[in-house]
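Presented as structure tokens, the chain that follows is alone, the form predicted alone.
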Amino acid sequence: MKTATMTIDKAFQISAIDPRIYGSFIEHLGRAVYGGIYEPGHPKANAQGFRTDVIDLIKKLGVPVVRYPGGNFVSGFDWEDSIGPRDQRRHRLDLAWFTTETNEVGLHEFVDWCKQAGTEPMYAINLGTRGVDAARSIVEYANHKGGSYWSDLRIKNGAKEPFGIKLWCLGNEMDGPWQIGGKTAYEYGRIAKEAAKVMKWVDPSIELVACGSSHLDMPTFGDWELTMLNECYEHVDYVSLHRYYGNRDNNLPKYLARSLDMESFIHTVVAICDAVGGKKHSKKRLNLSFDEWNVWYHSNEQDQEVWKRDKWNRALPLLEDIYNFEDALLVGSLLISFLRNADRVKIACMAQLVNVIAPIMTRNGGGAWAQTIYWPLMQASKYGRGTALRVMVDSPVYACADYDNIPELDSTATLQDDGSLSIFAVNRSQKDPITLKADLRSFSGLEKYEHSVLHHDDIKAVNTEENPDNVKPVALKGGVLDNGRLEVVIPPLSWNVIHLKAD
């Protein structure tokens, strides 16, 4: 049997984790809104019409932020579409996704939702079709206490208190060819900047997110965070990345190790936002904001044929990936990456949180139930909280086509407030179990674990409506903690935790 050892001592702290990085999306796209979130009639929504299954999935993930409206819907989305009535709100073509948005769920809905799930809006602005005077105005809506014309606008509408959103995004992938009113690097700086103004004029205490490269493979990547920040800097707290994965090609090896890529692309846009930091002598750090991630690739076939078939309706099937077991192992591994990462990765959203390339999937009118890459995300969500460590891992290794040395054992682990342990770990192995033996000699107290294993014999398992549990997390027994060296074994293609509990 393969053998790997891990050494994990408590003074080598990465960074406290900020909790934001189990976020999630919800955008006016697909069913994510209109069926998934808000299904009036079904007969488990509310009085508001929201759906109380998807509410208590989305509880147990643990999601403490979720970005809106979008997303490319957003470069085209006029905000005052989405108060006032709902009887009197226009209905819009969106030509972002060749739909037709009703605005039956607003502003006010999307608060009022936040709070039922146990949730924050991350709310996101246009700046493709708008501009300076909406960003203003939205946030003068939303935050300010009243006395003005459009914070009395807010309580005439039934919400006399300020709404306290604190965390904005300054538009939406501006750099990208197929977005509404894109944008040049300086024409986005320039705009980013002057709306940051007048946004923090309003609201000093909000936190504000410039967009980075719509993805790594831009030919503008590099070149567009560069130019940009060096307009905006020292307007913003944030700045954005945004990358999806898929296994088109069914090379399993290599797609388990794209977590790497991953890690690359944080550490080049942290090294692109010290160096216009350091160009302009400033004692301000940007951190990042990963707000859009997950696996995407199963559904665009569909979508082409849902488009033929029904552009301009409302709500249509699009972007509802069917995640199998591979996938939730991919998800673990970049859930790693983002605690190894937690100095600087201060907020991610895996898009999206319901039916649109999601963890949740509901059927209009059913059932509601976790695809498999809901287990990663809502134990990273449950057992990494607290602080990041430097683990050091020796770890057999692999290579395929696009990498060397690939660990087959992917690992990290955190410390939680009340001194508990959790240990987190992908075996990329395909055949080959994995005795993983742990040091952890300079935590006391830690005397009882539980060890929690996600596999499945088939790598193309699926969760359906009628098979909801087909893979999902289960205790492991087996092991050996003793004088502070535990030893366990991590079975091949498993996303393991690993809970130690402080006496």
Second form
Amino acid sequence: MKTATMTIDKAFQISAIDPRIYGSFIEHLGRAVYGGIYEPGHPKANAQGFRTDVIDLIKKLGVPVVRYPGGNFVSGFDWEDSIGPRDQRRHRLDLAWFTTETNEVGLHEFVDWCKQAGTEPMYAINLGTRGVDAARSIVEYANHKGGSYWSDLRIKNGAKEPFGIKLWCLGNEMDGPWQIGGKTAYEYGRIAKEAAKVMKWVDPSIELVACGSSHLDMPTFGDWELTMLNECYEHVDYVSLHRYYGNRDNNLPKYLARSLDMESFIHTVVAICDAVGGKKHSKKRLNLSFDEWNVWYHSNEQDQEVWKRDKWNRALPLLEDIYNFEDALLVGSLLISFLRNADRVKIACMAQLVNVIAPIMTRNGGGAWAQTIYWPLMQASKYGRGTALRVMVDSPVYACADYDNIPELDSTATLQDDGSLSIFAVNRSQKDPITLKADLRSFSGLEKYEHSVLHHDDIKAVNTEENPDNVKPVALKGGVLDNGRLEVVIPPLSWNVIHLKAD
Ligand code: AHR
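What would the structure be for the form predicted together with ligand AHR, rather than the form predicted alone?
Starting with the chain above, the whole complex follows.
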């Protein structure tokens, strides 16, 4: 049988893990809000119209932060439309997704929902059609205690206490030709700097994310980061990265290696941030907000049909990817990549959370269930807190179109604050089980462990409302833990969490 060795030493630490790497995203897009988190009249809806079955799944998932309200949507959004009496809110055409936005759910409702779902808002401002003035007024509305026009309006609208929104995105994907009010790197860098200045003058405690390139394959990638950071470096705290993957050519070995692409993307953006910081003789170090990541490709054709049929309708069923087991394996590896880069990736948002390229699906009037990709995110969020460890792994490797030396066993480890240790591992091999031999002798007192495995014999298996537990982690027995040495078998094509603790 193939073997991989792993040496884990508690002295070799990468960084404290920012729990916000397990964040997610809700955009006013498709059925994310309307029919997703909000469906008045549904048997499980509460008095505010929020679906409690969805809230329960989100609480179990453990997402500390939720980006909102877009996405592409935000670049044409007037935030003032989303406050005040609901029956007087404007219905507007959303040019990002060719739908009608009714603003039934707005800022106050979303902040309330976050409290109910046990999460924090990460609020994106519009730097497409709006600018510095709207940027300062929304921070005043949301975070100022009172005694000014906008903060008093918030109080009049029912929220005496400020919302205290800590994390703000300065626009969305502003380099994209598809973006409403897209910008050149220089134009964006200028407006991001000026918006950042006034937002922090209103509330110096906030943190700001500047838009990096929409994705790694943008022709302007690299130059965009250099140019816009040259303008706004000292005024922002994070740079955003977005990346979606798909198994379009049905090539599993290649697909499962896509996390290497994500890691090289992260390393390149870190290098660019540090180059700009160095050039500016700055003492400040920027970190990364990977605030859109996931698999996204299953629903592309279906969306075209929806628009042909139903353009401008409300809550269109858009981007409703149905995820299979292979997608969950890639998602597992992408999470491992975040942990390996925990010193610089401080925020990451799986895009998105409900119905729209999401770990949670709902049926209007019906059930809510977890897709395959729910499980690795849920387990990483639960067991991957504390400190990311720098582990030495020696694994068999394979090669495919894009890379040589792809580890068959993709793995890392974290040390939880309670002293327990978690090992995360994806076996990318299609046929070979791998014996993992882990040397844990630097840890004393780890005497028992649980091994959870996500596997399905059918790589294309999915979860449905009728069969929601088709792909779900199960406990695996049969390994040995003896004197600081662990030996377990990692089945082919599987996501694994091994949690070790004192007796
Ligand atoms: O998450 C879906 C869309 O993908 C977002 O609106 C946009 O930012 C990205 O292109």
